[in-house]
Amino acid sequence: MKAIVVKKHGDVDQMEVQDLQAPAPQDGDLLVAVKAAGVNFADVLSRLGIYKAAPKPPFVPGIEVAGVVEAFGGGVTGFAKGDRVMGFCTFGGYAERVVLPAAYAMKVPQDMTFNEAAAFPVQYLTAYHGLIQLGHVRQRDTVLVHAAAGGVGIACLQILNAVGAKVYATVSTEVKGKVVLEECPRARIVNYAVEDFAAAIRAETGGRGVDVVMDSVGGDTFKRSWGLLAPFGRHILFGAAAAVRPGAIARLGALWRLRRMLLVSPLAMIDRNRTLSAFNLYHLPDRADLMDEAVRALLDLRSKGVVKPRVGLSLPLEKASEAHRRMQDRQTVGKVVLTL
């Protein structure tokens, strides 16, 4: 089968197309013919070598796919050959075939394309788990969404529209700001390239700050966002985009940027009634109750037209390096998908 392989940690030139033997499903697994694979920042960090859950090189990146069930191992129920499925895989998604644990898979609605399906699991489960299951967002809350024009950011905006919360959304360009307004017309856009997001929000809220922060960036952005939390505020940290800068990537520089994050004092958290929650969606299927609740809620919202994946860039599998480069250079909006 054709697959993208990360030969060693480094820039996008360390990725190449190779012919590999197709994997075999074990007990509890589905063998899926991949039609589309989602590209996530976790893939970029894995290539760089600072994502702890990633295997050592050489490896096939990709943790999110949509495709058709070709075979399955023992003990699998609820799926049949030919079923259209989407879900998580433990890497290996940038390939023509992948093994997908049945517990991590869900059937694709008939009116959903494979591209949309590859844009659904990671983005929408991240947004729902962060905002609802950890952040407990309610209508009266004020929420700060970083990287609001990205895949997770747009998923957050759509869910917040349904909740009715007040939204501050950070972006890096006017074009991305327009995309955010298309998804959430009520959002206050903060272009951090031309204004200090922390100062602007502090001024507009009379110094109170925000109730919830959805933070996929980390680094110095985490420090400044933590300072914006109102009493009883919840900071949800689920990414480290600050590690990745446009252009060639130096691993040590990336690690240094992450270490600039504020050291949080537990006593100060008690004093200000603040909560810090951090999560890696990779482990969410370990809590089947939380995952099942989120999937049911999200598919219900989609059936009502409340949420809909926005695929901003679709490229063939062979152009995975270009997809990584454009994501790394902050040149994408919405979800990035590789097609087969």
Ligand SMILES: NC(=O)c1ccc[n+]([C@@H]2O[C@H](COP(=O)([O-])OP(=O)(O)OC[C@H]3O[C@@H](n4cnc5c(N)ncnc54)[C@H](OP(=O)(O)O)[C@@H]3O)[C@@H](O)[C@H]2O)c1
Given for the second form:
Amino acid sequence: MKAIVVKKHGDVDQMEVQDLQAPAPQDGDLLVAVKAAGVNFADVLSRLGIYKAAPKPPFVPGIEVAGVVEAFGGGVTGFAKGDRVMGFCTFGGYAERVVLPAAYAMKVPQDMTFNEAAAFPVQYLTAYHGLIQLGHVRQRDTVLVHAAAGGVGIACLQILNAVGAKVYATVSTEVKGKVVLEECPRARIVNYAVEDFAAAIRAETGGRGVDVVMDSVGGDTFKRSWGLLAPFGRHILFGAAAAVRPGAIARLGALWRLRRMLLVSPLAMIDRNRTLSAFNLYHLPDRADLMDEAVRALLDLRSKGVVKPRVGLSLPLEKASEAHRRMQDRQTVGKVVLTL
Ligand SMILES: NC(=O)c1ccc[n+]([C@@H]2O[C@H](COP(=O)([O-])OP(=O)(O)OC[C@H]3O[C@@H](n4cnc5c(N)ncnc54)[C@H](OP(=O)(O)O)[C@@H]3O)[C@@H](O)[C@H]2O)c1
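The form predicted in complex with this ligand, contrasted with the form predicted alone above:
Entire complex below, previous chain first.
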């Protein structure tokens, strides 16, 4: 089968198309013929060598796919050959075939395309778990969403439309600001390339700050957002994009850019009733109750038209390097999908 292989950690030229043997499903697995693969920022981090859960090179990146069940291992119930499925996998998604643990898979609704399905599981489960299950967002809350025009960012905005909370959305360009307003007209856009996001939000909230922060950036952004948290505030940390710079990367440089995150004082958290939550979506299927609740709620929101993945870029599998280049250089909006 055709697959994209990361030969060594490094820049996008370390990825190439290779012909590999298809994987075999074990107990509890589905073998899926991939029709579309979601590109996630975690794939970029994996290629660069700064994503802890990633295998050592050579490896096939890709943690999210949509496709058709071709076969399954023992003990699988609820799925049949020919089912259209979507879900997240433990790497191997940038390929014609992948093994998808049944616990991480869900059926694709009839009116959903494969492209849309490859844009759904990771982004929307991340947004829902962060905002609702950890952040307990309510209508009265003010929420700060970083990287708001990105895949997870737009999923957050759509969920927040349903909740009715007040939204501050950070972006790095005017074009991204326009995309955010299309998704969430009530949002106050903060273009951090032209204004200091923390100073602007502090001034506009009369010094109170925000109730919830959705933080996928970390580093200095973490520190300044943490400082904006109102009493009873919840800071949801789920990424470290600050580690990345355009082009190649050194692991030491990445750690250096994240160093300022180490300054949280647990005692000060008590004093100001602040909460810090952090999560990796990979572990969500370990809590089947939370996973089921999130999937049900999201599919319901989608059927009502409240949430809808926005695929900003769709490229053939062979162009995975270009997809990574654009994501790493912050040139993408919404979801990036590779098609097969
Ligand atoms: N913990 C989890 O389970 C989990 C699951 C899914 C995603 N995530 C995290 O959530 C974030 C969003 O993921 P995504 O796949 O939807 O990607 P994305 O938001 O579509 O793309 C990343 C965005 O991050 C922003 N960014 C800020 N600093 C950056 C930097 N130094 N280098 C590159 N981009 C930077 C950019 O937006 P601006 O130009 O507007 O700043 C960029 O467009 C990522 O950090 C990802 O690792 C975590």
